[in-house]
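We begin with a single chain expressed as structure tokens, specifically the form predicted alone.
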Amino acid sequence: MSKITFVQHDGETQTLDVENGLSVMNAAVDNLIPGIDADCGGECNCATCHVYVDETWMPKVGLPGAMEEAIMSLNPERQSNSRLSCQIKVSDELDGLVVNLPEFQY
């Protein structure tokens, strides 16, 4: 199990306990966190469970790979440190995660 933080565009955090091998979408969308629609139910397929990964665990959360890199491409909020939390998945290595919501889901 790894501690993931999701942090509210305005400020309001929610830390999971979450079982390893799960993407942070799963656990979002089973924890019924706000703001992670999921609507492809995580096949890569579109950005509504883009996140923005604390800069300090980028190295650790690596970049998007060039389905999702394809994907984002789109997405006008994208930022240096955008993810698809359908792309994470959740590994002891993550525990103390923490990613951050956009104001809007594209």
Given for the second form:
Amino acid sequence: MSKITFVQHDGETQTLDVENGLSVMNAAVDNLIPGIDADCGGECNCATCHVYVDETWMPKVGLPGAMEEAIMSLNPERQSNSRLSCQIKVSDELDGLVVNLPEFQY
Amino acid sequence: MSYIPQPRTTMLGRDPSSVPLEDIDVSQAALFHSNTMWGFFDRLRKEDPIHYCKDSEFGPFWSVTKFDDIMAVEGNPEVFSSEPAISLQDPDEELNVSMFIAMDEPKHGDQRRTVQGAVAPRNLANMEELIRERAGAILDALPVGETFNWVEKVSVELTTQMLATLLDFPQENRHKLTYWSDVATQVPGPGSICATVSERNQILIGECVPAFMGMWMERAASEPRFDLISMMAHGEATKNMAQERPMEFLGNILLLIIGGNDTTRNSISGSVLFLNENPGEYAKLKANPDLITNMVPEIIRYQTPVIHMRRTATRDFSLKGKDIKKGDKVVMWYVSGNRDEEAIDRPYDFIIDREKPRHHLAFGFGIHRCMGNRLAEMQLRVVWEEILKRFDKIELAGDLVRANSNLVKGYTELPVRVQPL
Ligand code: HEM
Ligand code: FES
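In place of the form predicted alone, the structure of the form predicted in complex with its partner chain is requested.
Next comes the full complex, this chain leading.
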């Protein structure tokens, strides 16, 4: 189990205990955290699970892969700390991770 | 050797299980016109999910019929290219318009990024009230007690007004938008909207381009605004397009008009049909109008307004053990993937409170995933919110007529009667 914190666009915060191995997207969807649509179900094919990773966590979370980069690059709200949450796997190393949700998903 | 068309096996009227697997040809428009394609796709998904059709009106092609396989093709744009065309029909040599839906990276992304912001949910929220007002006015004017064609009086009217709003196109000329979209999408010929190719090109080059060129000049000379034309006239990758690459300009304008025209129109029509076919769901909706948000993506899945998209292999590639050769046409049948029981629970049922209703293929996936998907959902939601405020029932009152196309799944006639609350 690792703690993951979701910060809504309006500042509201929720922290979950998430089983290692699940994706951050899975955790949000399973716990009805609003703001993550995940239309493709985690296949890196829709970009509706977009989050901004807290800057201090970026070195641990790492950069997007090629497919993720390709689809995310179409989003005008994309920033240097943008990731698709279905591509972030929860592990001990990410215990305490904070992700910020965008105002909306495309 | 040139390609000589052979007499082909007609699928219409055949029992899908009686046709030899290798002779199945799901590209025949008559199947969709008669709504009898389902059995053929059920069989392909079960027996040969990646199927080679050696001969058709469009030459040989591969059919991808299962949800996950379609997703895999969408996710591999280096192998499965959107050039030169995204439908079975090859591009028209006479009218060489280029649209970003039919481009690969990096051009596709450069162009899409400049217009994507126009349909940002933040922007849509600004447009919603206008769309609601216009939808309300259309519904208020419907003839109570008469049978009329819902397609013409509601679906076409609503989508046309919405397009005019999106482009900030003069409302009084809005019917031109639908007209140009029809001109651009229908194959010219007897009985079609244009009898000849040259007539069609004359309309597009002689009428459509100058009209948008004028709007473009005006927007380019003004402060940036939030309509699509203004965004393109000021966007870094697009601002020189109208002058330097006029066919690309025409292509992008047409893409926005076509993209948001038939698709949304046919979803609005389909929703009335599905609720009539499923009175239990209609009752559920009326008892709980909050279900609209969940119903909307289910309508879009169930309708699947875009029947297929095509890709072309850029190199030899093995897909689930099938050897696809460089240059082969690969067709993703969304209509089939959206009825795949391995991806969707009870896929043939229309269930307005379905779990995860957005898990469908109607908008495609990957880098070309529909740019207007949130806009389309918003329109359908607003339409149903306004319908429920006014009508006890929209009742089917005659035989419907379906579109004769293997690309656009839709209706030309849907006779209904409306009963006010
Ligand atoms: C229910 C309504 C709609 C449906 C079912 C639909 C469906 C689709 C599909 C299947 C694609 C191709 C996806 C792919 O190749 O993976 C697409 C692309 C596109 N659609 Fe829609 N569409 C709808 C409404 C709209 C609206 C309202 C607009 C207006 C803005 C629009 C604009 C576009 C554009 C610009 C593309 C090209 C995207 C790209 O190539 O990057 N669509 N749509
Ligand atoms: S859920 Fe679709 S990209 Fe993450």
